[in-house]
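In the block that follows, a single chain appears as structure tokens, in the form predicted on its own.
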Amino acid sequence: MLFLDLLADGVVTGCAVGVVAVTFTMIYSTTRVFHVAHAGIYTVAGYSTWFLTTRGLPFWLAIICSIAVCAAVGALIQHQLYTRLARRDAPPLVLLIASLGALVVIQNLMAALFSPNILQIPADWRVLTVGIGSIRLSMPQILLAVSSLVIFAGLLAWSRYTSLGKRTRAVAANEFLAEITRLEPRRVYITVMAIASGVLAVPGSLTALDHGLQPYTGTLVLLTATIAMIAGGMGNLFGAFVTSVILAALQTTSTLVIPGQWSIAATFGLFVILMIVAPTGLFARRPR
């Protein structure tokens, strides 16, 4: 069935766009900055990952490869550019226009090194595809979900369970006792970014491998994603990224009824009326 495909689809990229949602929310929560430059590094991954792979690199070492790209280039952008900015006591609209023109330099320098044109990175077995009763899924596809799931319980393990993860919660919470305490928040701020930016190297890879690449296509996933993280409760990872999921699967599905260039414009119809009647989220937690 038609519906079946699509929802399938839909799922599929809910979970890519999951984890940008999952580490943007990281992020944010973390450090208190609307990283905008994230949808850049997402864009990185992929050429990243294209240009190793047209090299002759297997594929998925150049995965691994773009996973180290993007941690530095996201420790990058937060030591050299927001640390600095804070030290001065930027306001958040300075660190918000700072990162929307690291965004712009990142897409337009990757439509400047590697063409605007879209750009397909060469694997013969990305065609193959795999039936699931009546729904057929592409390699990309399957690896794309199984991935971003397995990123997803890696993400709120680290978080639960280890002692940088407590740190970072602890950081998320209150900076300035963390700063009394020692806690060092800045350098937890360089190590989660390094973190988020290096695992959205696998969704943003295997996504370009799927459908192609182009400089400039990040920017409308990061635009679900950061609705997916409001709608679902600010800060909270597990409602990002089941939010991420359903707006996908709503996006690919609303085309039975409407036309494809108005299921952007229904989904965010949507996200108003959601935020008129549950303005904290879908998840968000409730005080005790």
Given for the second form:
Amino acid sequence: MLFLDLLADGVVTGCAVGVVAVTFTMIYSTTRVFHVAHAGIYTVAGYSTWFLTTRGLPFWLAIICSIAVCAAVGALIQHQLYTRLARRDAPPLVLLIASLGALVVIQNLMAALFSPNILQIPADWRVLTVGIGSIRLSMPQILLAVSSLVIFAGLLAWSRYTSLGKRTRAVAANEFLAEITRLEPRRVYITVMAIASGVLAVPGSLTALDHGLQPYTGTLVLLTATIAMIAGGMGNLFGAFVTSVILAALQTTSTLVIPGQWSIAATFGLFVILMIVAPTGLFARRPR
Amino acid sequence: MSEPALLDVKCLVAGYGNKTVLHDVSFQVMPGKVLTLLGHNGCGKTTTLKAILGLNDRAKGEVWLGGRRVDQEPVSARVAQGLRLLPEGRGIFATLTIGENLDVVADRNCRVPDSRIGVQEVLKLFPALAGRLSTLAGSLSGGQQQMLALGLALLGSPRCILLDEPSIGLAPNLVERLFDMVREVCRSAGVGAVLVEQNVSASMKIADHVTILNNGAVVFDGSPDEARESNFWHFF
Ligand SMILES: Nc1ncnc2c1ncn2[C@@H]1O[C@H](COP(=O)(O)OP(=O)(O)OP(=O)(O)O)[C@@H](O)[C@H]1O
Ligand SMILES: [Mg+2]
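Would you generate the structure of this protein in the form predicted together with the partner chain, following the form predicted on its own above?
Okay, now the whole complex, with that chain kicking things off.
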């Protein structure tokens, strides 16, 4: 059953994209920065894990280190770039351009340090497959799906129930009030960037393990994630994740009826139609 | 004057960019008293309150709170020492529930040894909020939102609250209730208040002292009775 295989493949990819979309949404709704450099973090994750495993670290330990590396890079971007610009009252467009700049720097730095060619993370078990009914999934795919769902659920629970999560939502809702009630928005921004960047290391590394890694692949992932964020209803974490899965599944299954090189164009076409029909997104909260 | 002032603002200058909005504004708030700050639209009332809290980066002059000079300290330090602002518009976190609103602010402001007003005290003050802790704050009525906003401003150990037009959008009887509450909190806890208002008649009822601003300068400073007899009263 080719359709089921493609669907499973799409859902797995969609889970990874979903984590990107959810964290991107978290960052956008809290800091109001359209943080395209997030794609760079995804790339850094892959290279960091590749580097550490080629130096002899076991894969799981390399991922844990990559989480720390990504969290640090994210916090650094917030603290050294966005906060500085915000202090000078930079408008959103300037922040977006700064973020684009950071993305280009990160991608080219990875290309310069690790070569622009495809690299493969050394781990023999990555070719093992597991059959579920008629579908066969590789080990990295299964880990990717499971870890993404766990991260997604974890982020939802974190945002809803922990005191830091509530504080983050408060800052997102009313930054001025947060400032005058000592919620310290600037610190919250850095924390959110660290968390959102850190968890990205898991799908970033696992995708790299599955497909090999190249400096510029993160961009397309982010593009899909951005669409998912908007189409899912801005600021809605659940909508962002589910829409990511739907989009990715559509992209893979559409290759059955249209040539593969058109699948991305088809997804984006669908996005345009959706935005005309439902401009506030699929899962937008109803205005009261 | 025998009793020392709770809040002492001396020669406050503030503005935006290269435009100076406040020129040498000075006034004093006594413990447990309400100072009503009046003035036309755009005369600098909001700017005054923000500058006192440290939210105007062009502010100069002195701000003393309880005998301690605070004008060089960051906003969060001034808030920690008891300066509170009920901002213009709705001072609530609209996408959080009432309970979450109170929790996040209490979490940061009530865990100090001298904290007097916790979530329970606020709920006692505003029983209307108590039964609806899991309601989204943004779906409350204007009056209830303003009560929540005042509750948030009171959490912890407030010493002087700055209220920026709290009556906007409220029915007259609600305004009266809200103001009575403000006065009650001030009297019972020795908290000072600066009340900026468009609703002159209601705010004069609870005023212990009146300051009138015009074009960023203090043109009158005295008791409510003196204010009514002054040359500036025809302003309103
Ligand atoms: N962010 C700002 N940037 C530039 N100018 C500002 C800013 N905020 C206020 N002003 C100007 O400063 C002056 C005083 O404004 P302020 O908000 O303090 O007035 P106000 O007395 O509170 O008025 P209102 O009764 O309408 O609330 C006005 O002329 C206004 O145009
Ligand atoms: Mg004002």
